[in-house]
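Presented as structure tokens, the chain that follows is alone, the form predicted on its own.
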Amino acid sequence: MYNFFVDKFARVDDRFTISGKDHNHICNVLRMQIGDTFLVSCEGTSHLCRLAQIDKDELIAEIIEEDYRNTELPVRFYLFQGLPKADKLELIIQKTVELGVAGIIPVEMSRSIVKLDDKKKKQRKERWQSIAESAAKQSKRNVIPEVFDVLSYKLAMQKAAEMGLFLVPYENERGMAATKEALAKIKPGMSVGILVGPEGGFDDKEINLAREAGAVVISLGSRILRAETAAITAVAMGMLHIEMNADGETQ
């Protein structure tokens, strides 16, 4: 079932007005007809709707069932991602949004190969946010996760310090034991930051600053993972832990 996002101003009583690119997609790409059903997500809640009216520039979706499906995790995961090269961040955004992240914070790190000026940062952010929206639609999310402005490492650590738990996948002498302990600390309602480095990894100064910000260093296993694989794996670990312990109690 298709999912579309609207703001609160699109709703009047039990109807949503949809216009713009979604109107075009519904009418000219999907070629939906009166009576077809789809999801409309508004302010974090999804509603089952039927297509009730089609006009030239807008259409009307009538609510069949309120609060139809909640697909959001009870924990807000924020991925702090060291800027990778090429289009790897696009893949990371797509897959971690599907897995349930609440937001992605691109971070400039000492070993990041990519260097962006202000103009490119703005252009990339628009592109990244569009990818997040598409992934949210595909995975039937109730909200579109935010892709934040690219942050310096110093500012990223200030934001990370605000998290209820801050995890950093890195070489760790205790291996998966530390990972299990860290996952056991995650409870519903928490904000959890996950910092993943770029292709070149972290330098010692960055790890020290992360520890000062309260980071818990964890392992993702005995193999060396690419930056994009590490990001997806770390978020998936957190998501699976929460989904398998839906009552908030660890096993």
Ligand code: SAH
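The term rigid core refers to the maximal set of C-alpha atoms that superpose within 1.5 Å between the two forms. Not measured: the values here are computed from a predicted model. Numbering follows the first chain given and starts at 1. Compared with the form predicted together with ligand SAH:
Here R50 counts as shifted, since its C-alpha moves by at least 2 Å between these two forms after the core is aligned. Relative to the superposed core, T233 undergoes a C-alpha shift smaller than 2 Å between these two forms.
For the chain modelled as two rigid parts, C-alpha superpositions between these two forms yield a turn of the smaller part by 134°.
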Contents of the next structure:
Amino acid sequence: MYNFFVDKFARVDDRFTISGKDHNHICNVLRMQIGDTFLVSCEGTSHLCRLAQIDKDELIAEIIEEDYRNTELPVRFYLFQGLPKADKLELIIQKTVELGVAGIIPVEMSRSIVKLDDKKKKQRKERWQSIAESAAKQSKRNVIPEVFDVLSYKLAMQKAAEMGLFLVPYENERGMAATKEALAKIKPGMSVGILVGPEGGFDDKEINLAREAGAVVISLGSRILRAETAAITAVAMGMLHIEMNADGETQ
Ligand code: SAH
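Please give the corresponding structure for the form predicted together with ligand SAH, as opposed to the form predicted on its own shown earlier.
The next block holds the full complex; its first chain is the one shown before.
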């Protein structure tokens, strides 16, 4: 979320008057409209505000929530998860939402044991979304991450190719050099896809298709992790990397 810094004189009651460079940035560069939200920081405290009025040289931002704690990561991590058994995906959703994912995309893979018909997909999606919602509330997220429709592998690759970076933890990959290099590429503002295989892992064809979609294949260490451990580890690794390297950035 965008964050603008003002001095205490900008505030009268629950309204901030913003002028100068920030006025230009909000109105002419970002082209925000009445009702759009952003953070205003004043004397070390951030407030969630909505754009209430735009004039030629200044604008009014009205406080929606005082002392607002932005808990969202400046990077959107999307977990593409090869469909594992039901209870495992529920655990993966709960834990990765706590860790800060922006969304979870269940993917049908050749070694997925579970096969869902359309009716089951719809029922499960509702349950998965409600798990995401509870986890978001519990962990004090500002947004509720979305659990997307179950995608075929082909469609998942199309979606993954749109990401700024597409990471694939692969059980047969050796050495941590690629992992280290990939982490260094994660920068605020990016969308990062992470594809983790189901219990049976990837078949050769799937790994090749992922590489064609631009995947950076990485290792998560010398041990074979269960699918749920791998998903949680991969998201935690990205989350901690960005938390440690993007201090103070809130966009
Ligand atoms: N059945 C496979 C393991 C699959 S583990 C075997 O015995 O080889 C499920 C998924 O977790 C994998 O497809 C991969 O995405 C991820 N994973 C597990 N261990 C990993 C590791 N050490 N490095 C990278 N990814 C790993």
